[in-house]
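Have a look below at one chain only, the form predicted alone, in structure tokens format.
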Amino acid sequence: MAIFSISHSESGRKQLSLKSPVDLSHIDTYDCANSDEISAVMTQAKIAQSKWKQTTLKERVELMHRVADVVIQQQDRIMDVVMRETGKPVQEAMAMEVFSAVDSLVFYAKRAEKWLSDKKIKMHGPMRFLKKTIITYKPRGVVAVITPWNGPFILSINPVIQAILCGNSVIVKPSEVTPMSGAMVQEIFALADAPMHLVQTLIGDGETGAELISQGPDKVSFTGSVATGKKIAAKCGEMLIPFSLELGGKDAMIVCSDADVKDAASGAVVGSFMNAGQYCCGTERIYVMSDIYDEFVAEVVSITKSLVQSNDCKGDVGPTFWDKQIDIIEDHVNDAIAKGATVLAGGKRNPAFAGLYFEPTVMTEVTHEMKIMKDETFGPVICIMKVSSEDEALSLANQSHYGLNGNVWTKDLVKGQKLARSIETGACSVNDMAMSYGVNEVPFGGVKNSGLGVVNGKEGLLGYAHAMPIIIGKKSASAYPYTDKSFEQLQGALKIFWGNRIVRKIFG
């Protein structure tokens, strides 16, 4: 039974009908934005941005503090909306959606003025005597933020924060599976007295997102599947629209012989089951040294069997948010079983609940011939593979067309860092689950099929601005006509500034 369905009203209006993944009960029916409405929203966004770009950084920072205050005030409502659409445990609704949102708001508000203020650049060579240069960060314009269903509020508000601080306006197109969780961002900014139409939301399906891009935003920030990401990249390339893509993952975990087994097992469980395994940096492949394999597996199974799966948002593991996803999880598990994998815990839909619940699952005897070790599963499944050496683990970890995150477990931190550097991935943690998205100081992005560009950190923030150099001088540095004298002067400058290695160090 589909969580969402598209139909048409008697007037021909496309409508989105949504059901709860908890018990499949009807949540609501929403009108999808049509082409005229999307065009009107884009026009409003352009008008709002033309005024917003004239604000000072102090004014933008002040808005972020007001938004943070509102998120704190409205935390129960935000969690209620998210849990209504996803069924995720209240602990995760707080940690992932509310706490992380306030953390990002405060983090970027504190650093925006430093990172986005004009920068004086010291020029090299002879030009240092003739010119001075500044880099000013100009807003791009209207930013389209297209977001997924697994972290529907945080993955919507986080790019909005960065785009708004850079002087842009934003149009958010949330997933059709979690439309109101994404739409909460517009409401939160309105409650914080943001200018009219600075942040707007469009409700709809994939066609809505495609039409939004066709309207010509000045940047697209997309988080979602590889297949959709490739379509967006092609369209943005055709229209020469800057974009960032944060796509899927198949994160590897390497457990060395000297690892703290209990700590590593705990990390494997939370890394695989958090958000019911539905996050892009979920641990999906675990490679364990043979001498600690049995102990590690036993500890993982023990922890897994202690977890509570419930339909009241109070347990440890909630439902799968989308029926399409639980079908993929089930297909991957069944394919692995058919090819020789062993199930030590879970392995099927939970018959105790009417909704989309897949039991927390532990599998061993897995191989790279199985879908579950090659394709993104995005569910509460732990797959453990025995290896004979760290080199073998590293080789297997890199046998993936994904590269978003990973983790290494060892008491030797020098070795851990060396292994982390060798994994072909966007980021890696040593002795912890994948953490990089939650560390606002660093850029977050993938390699291979896991994405293009970065979000978060200074680099991610500056991606919502155009870095414009302005080169200033009282007089032109060169002029026509060319003469023998001007040529000799050029040769002389070459010799003076670059002909001696000591001088190169000074003026280079």
Contents of the next structure:
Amino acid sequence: MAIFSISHSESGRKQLSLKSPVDLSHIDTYDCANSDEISAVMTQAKIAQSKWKQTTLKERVELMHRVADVVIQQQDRIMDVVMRETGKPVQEAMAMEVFSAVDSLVFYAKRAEKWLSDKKIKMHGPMRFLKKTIITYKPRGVVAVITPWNGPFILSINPVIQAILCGNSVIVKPSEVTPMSGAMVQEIFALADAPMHLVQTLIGDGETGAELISQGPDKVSFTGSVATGKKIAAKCGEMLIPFSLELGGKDAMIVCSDADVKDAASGAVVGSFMNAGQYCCGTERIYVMSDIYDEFVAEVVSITKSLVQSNDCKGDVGPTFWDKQIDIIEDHVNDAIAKGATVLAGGKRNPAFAGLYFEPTVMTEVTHEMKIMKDETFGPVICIMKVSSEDEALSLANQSHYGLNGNVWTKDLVKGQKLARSIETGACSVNDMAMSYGVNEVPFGGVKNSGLGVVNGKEGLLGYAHAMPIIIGKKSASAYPYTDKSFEQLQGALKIFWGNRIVRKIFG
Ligand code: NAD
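Complement to the form predicted alone: the form predicted together with nicotinamide-adenine-dinucleotide:
The next block holds the full complex; its first chain is the one shown before.
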């Protein structure tokens, strides 16, 4: 029943055969890029980049607006391709893939000129009288964007937008589970009249991704699992290629006694079931104060039971996109049941469908001894634990080797912020499900095993450029020969500039 399988054609060509998670019907078979083709794509990307780096920021921004127009025009096609490969509800295809893509395009197009223009840097100390400095943002070259299957279009196009604005060319290696959704990015850029080979796609599996890195791109932007992230970090480390890693999570939700219980329950349901739980910042562990526990659990179960799971992309909760993932979900749920968890809703594959549907599930009496509270489940499962204090909730929330996102629910916003600051994650929301990937204003990146570096926001965008200082002066600041006089001048400057605190404030 594998969703994708690798085989070889009669001529020995490696091929990827894909099935629909909705009904396991055959979708298509694709050739995987071989080493020679990857090399050719790399050469074309270098040529395209050598021209693209000479464009003005205005021209790059203009391309982003054309791409935004094409995404809007092609929204149905994008959603169709994504839904064909994932079966996700149309509402999620629109919100996650199309709406977010246009939002990113417009957001970065508006700010790129300001963020990427040369910056004059005011020097401090004696240097301010001698030198001028500017920082110029140079493209890195060819960026390899390697992406997963859960947000197959948005997680591909979002890094591409940022890399292209910085003057790079891009090679996208989408997941083998959703190759055409990632490949749409190349098509969309072509329809927007992007220069030839500026954005290219390589179809293939992990070996294709590994070969792409072996061919020496100038930056790797990776989104995917911790296990692959570690392999990529090792390879990039060996080759000294800059990289960013956006990896998995096991996000915790803390519900305080003074939370709006209905609101928190609805946040728990959306945070856990959106994209059928296949969201890196999905809520995977919930810690609820004992005095509101019963009310919260009842509300969560009631909303869960009202949700529709259907195989027509019209329901609330769609399928798992990959058979390997549904096996993991099932294993985690069964492990929890065997160790004493109580299932209040769902708890098994949905027998009504031939495809990969796991019922929206609510479990209580869960413990940190269970896989479901330790490892990433990435499925439509809500796990709730009762706690007797906020300190206990925080301590349990931080008992994880992941640190991507989290969310805290309370009417006391000061307390909410305090708890959020104490959570060991890359980001945290107060009174909302973890939504930081969608907030373009802020950098997004995990701590602990959840990643290295950031994407998004000004910091993420600048990661696709090399900030190059150019220090300009009329003559050298310290010229040979060293003499007693030059030594005394230096000592004098030390006293004048740093000798008292008032002057330090002025020249520091
Ligand atoms: P994965 O690591 O299996 O694969 C991701 C991509 O890496 C695929 O394109 C794959 O072909 C490629 N790949 C595999 N081995 C490779 C290698 N050795 N060298 C180069 N490329 C290689 O991950 P997945 O199962 O596709 O995605 C699910 C994971 O992604 C989950 O853990 C999820 O939490 C995480 N994720 C993280 C974020 C984030 O922003 N932090 C966002 C979405 C998903």
